[in-house]
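Below you'll find only one chain, the form predicted alone, shown as structure tokens.
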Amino acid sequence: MIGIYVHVPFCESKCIYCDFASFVCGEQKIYFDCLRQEIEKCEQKGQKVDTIYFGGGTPSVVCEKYIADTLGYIRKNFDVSKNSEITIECNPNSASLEKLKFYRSIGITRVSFGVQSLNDKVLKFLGRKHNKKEAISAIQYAKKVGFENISADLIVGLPNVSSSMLCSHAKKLVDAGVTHISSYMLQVEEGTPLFKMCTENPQLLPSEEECAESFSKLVKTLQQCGFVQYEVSNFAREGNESKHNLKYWSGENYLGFGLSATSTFDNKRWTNGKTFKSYYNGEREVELLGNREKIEEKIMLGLRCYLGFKLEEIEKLGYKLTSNKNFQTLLEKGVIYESEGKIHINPKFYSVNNQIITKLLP
């Protein structure tokens, strides 16, 4: 079974630390004929699919009937499973309830809310759209029209926003109905307005010691409401989390459609324009990928999640890690461990895993 990734690049505003391929103009029907298209000519037409996301920018602010037809096109050239995870991420200003009734009825099974805060003068500085009560409400309104699986972001590192001011915006949006949570940290892009801001303002975020507070009491607030940190931003009570999502972390298959939507497919990557223009045009980049590749990815995504990486998969593609001088000083310190042939790292070290990762790559 494979993932497929739809990328919907619209958005009603930019928000000021956003460098994502989203765009606040452009002519949907021309952009969702040419997706079509590509769904159409792809070369794995046929095969078995288990989870859909649709992804953005913010795909509830264009027309449902676009959302519904993309779906048909896929199930029309793809072998999609019945019990299939459909993910779309919205707005909550753009999530009324009756579009909410409709994501549903079409077979949508999962949404995710980009709330990063609870705050309504952080949400105003962000650029943010909606604010702390149409936040709630979305949510109760998914509830409400049964979906079981609600996602929602939250956003570490903001302006003004203390550890158990984050702490308990969690808690409420777990109130209100989230069964998921995805958390960033807060990263400022060269070339964003956010960025400027911090050039000329040095102080203007918490420090790197005061975001790694905030997300450890997250982390044991999340625990305390049930939830388990299944990926190293990712938190879900037990059985809602990311199918889709975790389809990347464990290197399997999967096909992106869309501006800039990125494809791996046995040993090709494939990344489409960026811009309408280039998109429209069918340029893509490719990437042939060989074994050091491959087992620098296992381990790199194997180790940011619970789902580990096979040590006879990573042997096969030529690398004995076993023989790599801090496997044995990290197996020994409990920084990770072996369980039935596969190595993972333990949830306690997931706040600094990159230095782990660097460690035992070859």
The other form holds:
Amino acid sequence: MIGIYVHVPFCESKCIYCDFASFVCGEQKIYFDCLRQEIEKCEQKGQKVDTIYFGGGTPSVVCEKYIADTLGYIRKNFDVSKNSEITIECNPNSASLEKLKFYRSIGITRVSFGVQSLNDKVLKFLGRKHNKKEAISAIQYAKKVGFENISADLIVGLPNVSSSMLCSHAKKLVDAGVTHISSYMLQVEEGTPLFKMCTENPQLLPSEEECAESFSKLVKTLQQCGFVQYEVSNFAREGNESKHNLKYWSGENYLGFGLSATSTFDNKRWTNGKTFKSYYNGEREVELLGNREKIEEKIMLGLRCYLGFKLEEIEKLGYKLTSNKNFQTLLEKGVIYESEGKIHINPKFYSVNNQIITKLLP
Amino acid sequence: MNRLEKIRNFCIVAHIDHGKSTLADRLIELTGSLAKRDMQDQLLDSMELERERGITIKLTPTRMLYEFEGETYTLNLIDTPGHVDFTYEVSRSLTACEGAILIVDASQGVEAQTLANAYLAIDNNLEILPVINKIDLPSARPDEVKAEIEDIVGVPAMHAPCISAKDGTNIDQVLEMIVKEFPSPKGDENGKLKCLIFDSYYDNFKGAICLIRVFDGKVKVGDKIKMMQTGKVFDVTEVGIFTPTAKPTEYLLAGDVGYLAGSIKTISDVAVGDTITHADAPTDCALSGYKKVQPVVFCGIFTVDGAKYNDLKDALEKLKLNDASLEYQPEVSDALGFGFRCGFLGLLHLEIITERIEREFNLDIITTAPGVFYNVHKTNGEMVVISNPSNLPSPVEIEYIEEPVVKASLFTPPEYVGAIMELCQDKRGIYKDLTYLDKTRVRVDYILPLGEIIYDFFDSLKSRTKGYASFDYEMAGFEKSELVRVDILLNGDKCDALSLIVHKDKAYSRGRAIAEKLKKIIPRQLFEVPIQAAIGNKIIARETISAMRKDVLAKCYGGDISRKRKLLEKQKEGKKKMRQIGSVEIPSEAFMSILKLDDDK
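Form predicted alone done, so how does the form predicted in complex with the partner chain look?
Let's see the whole complex now, leading with the same chain.
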């Protein structure tokens, strides 16, 4: 079973921190035509699929018809299982009751809202188009139309958002009915308006200490709400984990369609062109994955989430992890643990996973 | 005129940076020994490192031909290293000469090493020719400097040429004076062979090469020669002169300066200062003044990547070929694994060697804090020499410890005398003397523990005197001292590579300073790491590195995986530069940084 990702590179406006492949203008019809051709020409056609994910950009800003058509092409060209998890990312302001109803009607099972914060001033600062009220009602609409799997994004490390404010936002989202929360640190990427702001005012963002504090409080709050931190930055009620994202983390095959989308299939990973022009020309960046890369990714991804990785698999690829001194030390200290042949991270140490991973890499 | 009368053997001595190598270049240029197109600045400094630092480490002699009043004179210039670490080399090359050009900077005047080197030259009975350099500088004060030379050094200087080696001004005057003022060499061409080895280097094809000055007799290819100190006998395979590139000749005669090769496999068979004679017709007495050079500064050298131990060994062996004064022996550290304890002539020598290992052999190395050697007298009457703090016997076994001391002369404008005395007191110095050389310069003499000098003394001196003071020292035996070993514990584990021996009155403050410094240098780890300084079982300082709180929480979906993997690979690469002590990772610079504690204050 593989996963399919579809990139929708359109947005109503650009947020100050965003460096993703998304554009405010661009001809949607041409894009979706090209997307259709890409799906139809795909070498891996006919594969069994059980997760589909529309990400962006903002998939909810394009005409619903395009989403429905694209989903149709995927179903036509692949063996999409009946119980598939099909997700669409939405911005709260572009997710009307009608739109959500439509998504539901074409078989979408999961919505992910880019809420980011529930403070109107902060949202405005970020360049988001929605406010707190719209965010809460979008979640309620989704619930109303029958979505049982609702996710929201929440950014950690925003200016003027205290840790208690962050936690109250999380609680409000849970109360409104989300079953899943993704929470990433605000990252300052070069070339974004935020980058410029931070260069001009280095005190703009909270310190590393404050971010760490906020995040650890958020973890506690969500735990109290019955959410499990199943990945470094992802929390869900049991059974509501993102199956699609777990495919990335367990090293399974996935295909990505659309501008800038990445696919990984067996020993090959490729990424489509990141501009309309290069995408339309069929430009791709290809990377071959050898044993070393595979080992590294298995360890890295496995320790970022609750899945862990199989010791045996790593050894088969040629790396005897058990002879790594660090491995024994980390086991003794309880940073990682072994269970049924798999190595897992102690969730307490999710926040320093990079340190642990680098210690274990070959 | 006979052959000897047309030879002049001379050297140039000066304080660092007063323009020695630049003048040498000008002399070579003017005598046409080298086509201008082959000129590279500072010809004689042949090592890349020497040119970069603008200092001379290895000696290089040059033969120049100079026409004067219808006669062609052979001028042999022997360049000398200017740094105090290499005093013995300087004194040997001086022995090979009859005259010395004493360069003094026209604005800075007489400095510590001007005097030290001038005295060395005088001790060797050389004729001294003062030269005032850098007269192109706006701050030049040649007349005052001439007076200074007469007052302080005690050499007539009123007729000293005033030159600018940089611009090439008045260089001809210097050449003329060399011929007129310096005596020609004495010697008997028909006597028994007597040559001085004043330097040596290793050539991959020819073996060890001796740089020699012939005092009596004649040496040619095929001769059987004997080293009088080592007693080793070799067949001469090549003799020649430097122009400044090596050029073979048929023979070398009394009065000549040149080189000699004899398929000598090990450089230690060639001892600087030794006398070469014919094996079958030896001279009666060797030249005097031979001394075995002793290293005075020691440190451990380890590779960052433990697997490269053999590469390090190789590098040291190769460096030793060209530098007989480098000493090393294998050492094992709990913290750093296999490495070497190396002995150097001084801190500069240490720096040069470590830099050459990194550059020429492309090895990442960790050096532990430099230290000196101690005579440890044990209660059982035995005396051991310790250069590695870890080897210090336990306090109950020690009767007393002696540490090496130096006689230090500091030259300074009078306004900094207070600052200098304060510094020397702080470094446990014993005041000896204070002399007003003139209105603007004072000489202060102290006896100082060598161990204190290698610990940031030079930098402190420069900063306390705004760079005006200069400093020179010579070894002056041993003194009893109350010394203790301070150990550093990381997370409760002793890190042997961080131990050091200090005076007991300073142990507390040094221990605390090191703990503070390490706290800054060691990155946060997964767990809290206590850093302790201890004397025996007594903890004298403690700092704590708090546990790391978080990594950046960035997403890791389809397209991010490769990027994230590469990022982690890079981090992992970075960690290779870290040393693991117990469960604590330490960056390699930590081991050296404990020496530079005052930087941050």
